[in-house]
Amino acid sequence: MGPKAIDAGRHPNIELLTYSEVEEVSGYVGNFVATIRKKARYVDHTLCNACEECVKVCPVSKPDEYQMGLSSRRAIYIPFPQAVPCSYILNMDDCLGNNPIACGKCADVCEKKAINYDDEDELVVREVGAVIVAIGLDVYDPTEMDEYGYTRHANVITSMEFERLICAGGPTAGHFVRPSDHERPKRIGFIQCVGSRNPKIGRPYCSNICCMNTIKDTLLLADHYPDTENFVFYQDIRAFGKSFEDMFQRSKETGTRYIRGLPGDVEEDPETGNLVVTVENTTQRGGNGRSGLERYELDMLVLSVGVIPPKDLAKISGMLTLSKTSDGFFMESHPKLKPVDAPTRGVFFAGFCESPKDIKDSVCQAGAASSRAGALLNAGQIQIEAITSRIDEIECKKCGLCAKICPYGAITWQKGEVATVIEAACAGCGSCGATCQFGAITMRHFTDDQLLAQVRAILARKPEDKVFVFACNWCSYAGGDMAGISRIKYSASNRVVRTMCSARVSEDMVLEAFRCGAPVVLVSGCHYADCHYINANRQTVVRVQRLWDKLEKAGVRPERLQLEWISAAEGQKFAKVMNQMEELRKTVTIKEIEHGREALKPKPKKAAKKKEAAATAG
């Protein structure tokens, strides 16, 4: 937190809780309850005047995390320049003056008596109407990619360490030197995409900021040290922002050489500490038409490391019931229409936790998130779509299964009591309605009777000629729209029933389709890791697997029921799947269809049997 935090702290409606951590968030939109742990500072910031006398007498020396371990700090220290509040923190894990007191020198010299070894963490509870998640990012640790020698060669550093070395507030006061001998490097190489765009290590995405960060670094070096030779090894330069291409051209004009190709080998000269880099320059062609291998001797090598989701992301995800993309970042409600809204109502995203982005985009997203939260709070009440679930108190058997599978925690239940729905928190996925075996849950506008009526109407005539499809509203149904808009040809035999989520499709709906003569049935939805309703489609998988077992036991080919994940952008895949389903339909015989009708007929329940027997006896 810096100068902007000071301005925020002066606002009468803003409460700053520094050196604090959110431990738990409960409730729902407009009624969140946050439990916050204010960590013990062991220094009273209202008394401390940052005189530095305590630092002078502290005997403990530890690597400074802010300076990337390139310098040391004391056990009592200010975490970083311009910290708010501007007072010291005592790290009790490093301090010698605790249980029993073995040192106590800082307390002895403190004239303000600001140091309290008995300080304790404090839990505070705040009721809030909206939550903005802005937990930042973590930087990729290149130790696992040791082909660049980061753990073996002292003069191989990361871009974060470069920032500290060239900064006026860094460990060398802005005098740029290399770690091995503290001499100024004259030939510096930069390797791009370290930890990004690499599926082998599970980081296939572009980190967005690395290219422009390196370009900025080369301009800084050219400004401070004009005689420095800079070499940038890259796959391709992504300078898509405003004036970014101009910066790229300025960097080349200063003499920076850009070599398209990533080094495959880094060796160190043991006498000089210089690094020899071997790279295949794909822009230079030899006489045989192949790229040529080039060797560069460098004084220092900078690894332009990518960004990764913050380490607290999993904790926050569980706390606020948020979903993640396959890249590990939080998933927004809609990438175009609601780019800062979380699927959970009343929660908004800002910054890197949603996706890699630069400062400008982070500031824009923060403004959008605060505006969305402000609009929500100023409204006083919220409008919800009329697709929420309702529970019949008479039919409810108090089993609590619906509460367990609700991805939003919108159903509350206690043992022996009827479950209740918090409509403000319900998103209408329908997973609870498909799970309930007693017909106690009604999904408004997507009731069982409505969906079953569609199944029967579609298959009332010539069912053997049709491919029956259940499609989720947000992805697979939209994928069909995309196929149509793109004018992609595919089989016209499919008949689609739209549901809000694939998890709304109950076992009875699928079985009813087979009873009505459907040769094949397709259940389709969002990609497994990208469910619009957090993780509701996991219930789809469980349900379909159970159906495959039932079909097999009934003597029906399980492959007649298919499960596919199709996103809204995959019109081509939608068409491909429909053509595959049509080919599968052609293999199903009339005899198989009739067998399925008979084998899957619902068995009469015990109560119905007793009633029928009593009527017969009477």
The other form holds:
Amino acid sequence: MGPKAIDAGRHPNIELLTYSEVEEVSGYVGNFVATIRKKARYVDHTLCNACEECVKVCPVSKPDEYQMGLSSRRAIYIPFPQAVPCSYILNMDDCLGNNPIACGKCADVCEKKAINYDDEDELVVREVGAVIVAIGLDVYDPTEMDEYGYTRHANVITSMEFERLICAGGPTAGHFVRPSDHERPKRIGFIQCVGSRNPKIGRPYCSNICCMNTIKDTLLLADHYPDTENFVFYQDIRAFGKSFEDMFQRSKETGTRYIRGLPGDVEEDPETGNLVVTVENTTQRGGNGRSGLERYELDMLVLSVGVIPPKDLAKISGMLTLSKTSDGFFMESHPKLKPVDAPTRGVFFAGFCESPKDIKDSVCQAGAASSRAGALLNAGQIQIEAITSRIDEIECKKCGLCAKICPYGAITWQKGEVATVIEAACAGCGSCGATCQFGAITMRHFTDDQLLAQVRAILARKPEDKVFVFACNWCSYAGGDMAGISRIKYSASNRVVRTMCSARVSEDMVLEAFRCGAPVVLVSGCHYADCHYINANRQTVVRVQRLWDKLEKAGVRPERLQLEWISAAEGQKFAKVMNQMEELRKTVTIKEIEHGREALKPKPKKAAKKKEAAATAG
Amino acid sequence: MVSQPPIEELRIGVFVCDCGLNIAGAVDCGAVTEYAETLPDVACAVRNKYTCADPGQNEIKDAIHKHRLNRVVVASCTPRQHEPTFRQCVREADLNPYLMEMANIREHCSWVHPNDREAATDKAMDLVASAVARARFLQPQEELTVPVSKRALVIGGGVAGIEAAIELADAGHKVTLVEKEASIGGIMAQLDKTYPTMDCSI
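Could you present the same protein in the form predicted in complex with its partner chain, rather than the form predicted alone shown above?
Everything in the complex follows now, all chains and molecules, and the chain you saw is the first one.
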């Protein structure tokens, strides 16, 4: 990767912002505005000539993150020799120089005067047409799987620590030794699937890379130290890619033993620091027909740790209104046909954050993502779906409520003025249309007339047999699609009407469904914090709560109105909810339905009454 | 209280897709088509084997001209998949794309109710009735055209982000590559050798 990193660092078309984080992204496809925080480095990399004098005088010693804490670094340091940019950084949390009187040694010795303790974070804003999300992964921390004794036994290490210990650039300069006595281990065990394929710890998925990584490790050991004995404890070896099976066979040829079974626990011999594992070898049959229990004494044990979604995923997800699948990684627009597109138009995925994958697949996906983004940038212009709101200037009562609840700030309003919509900024959730009490807002392509017509049409025949469902396009309706694609069967009583956002569903639409004889009405949307329209579904909650009150006052059982959050990935939940709704429907009597029809009839408005009276009088 | 559809004479065409046996296997598509004919303002109802295939789309286009259709309902799969297809199809027959509506009788019906033909058919009829009712109120819409900012943002400077940034940059686009750590390289930079070859990670 070195050459690629260097290319990225010096490419005239690439602005490289390291030690920086995206704080906010607003806008929409073709017109995103990103605010990026460039954190203070306290070392001016344009002046720093990497002479290393500062490191020599820095008195602070901290665990070196790059070396997985197996060695230490100073408060001023370069992350690793091939870093891009190749520049020092001063970690102010570690530095004593926060108060220069306390130290200040590095600044004293820096001839280039590159060190500035008063450096500050800087916010930069970039207008971008497309966004590629490539935020990677986190490595599973095996502390919670205490049976393997990672925190208790010195010679139990993770596969990431293994990488550093065998690397020429590592803390031991590539001399592979074990932590307890710095002796070279001769018998090395690997436990696979640590943090993967384990529903008990909430990690049911395969991390994709660990089998091959271990196979590679055994080959490295066989190459560097032919006298080591390697033992791999596994449940399945997944060597499915190009050249993978060949590597697996080579590993076996070097003498590495593959034992099908994961150890139940690991014990340490306190005298030698050796580790004893007992494992049920499921490929061996004992005399009684059972699998054979085997015991291994090892000098070192490597936990082949899985990978988990990066901790920044939720933050980025919120910024770009993305969703995740049940394993916690980002959800793509379509699992087969749009594998790099995010559900948010103009956003694309590359690498691990979409799903566990190896380097080759990450590079392939990055190419695909850049191709998709490039097509968008090349187009020069883009058409926005005509699902935006319009305000009728005559009907508008100038209350400003729509402007207050618009998640995009797309409605401008001043006291005493008619509200206006900035069409390019309107994302089309329709919450304003459902909020306006005066019928002044038309949500194009999802008008009140259109949606009410659907309610009436669906409930025209045998309404008592039906569960009426409003589902948002991005999550709940898509969850229904996922149930379909996955062929998950459920009760056929439901009838779904799609809106772009659950916030589009007005009180009147729900009441109309009851008036038309619906026994049960379900409003469903994206999970509360994952609304595709930032936070529009907060209004959904407000409306449903108000409706529950209304139903109660009208003597209608509030349970007949249900609210559920179903994500696009949750086909199973969609099916489950539909079955639950059917059970609920069975409890609703014809008498209740008839009562609801009458009790929820709209009351004639005062103005209309007056008009009527005037007409009669006239 | 009930709103009236626009005053122009409405002529709705309904196209019911078998999707091979994907839909027809669980839903009586013939019965759904016959039912569609009885719905208000429906000028023609047609059953197709595959509506999204060229012959199916051509049937829609021909019917638009032949029956002077001004609204189209396609009862097939999820609009999340084929809405662009059918919008383009009606556009080619000089109909505003927003005058096309879909009824999802596959993902939301045939695929999830495969063992109850009667219930699935009844549901499909309701979904078609819903789409027709909505179609009666559809209005032509014009899409807003907006310019695209000539820069891409890549979040994350691991191997995927680096590769994506370089590819875009090589294609002549301006790229801002944002990495939260002090150096790009990501987790890959911490690896020693990488499979399936045994070369260094950096």
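Rigid core here is just the name for the largest C-alpha set that superposes within 1.5 Å across the two forms. Treat the numbers as computed from the prediction; the structure is a model and nothing was measured. Residue numbers count along the first chain shown, from 1.
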| item | value |
| --- | --- |
| Flag for residue 52, CA shift 2 Å or larger between these two forms after aligning core | no |
| Residue 449 C-alpha moves between these two forms by 2 Å or more, core aligned | yes |
| Angle through which the smaller rigid unit swings between these two forms, given in whole degrees | 11 |
| Core-fitted comparison between these two forms - CA shift at residue 387, Å | 7.3 |
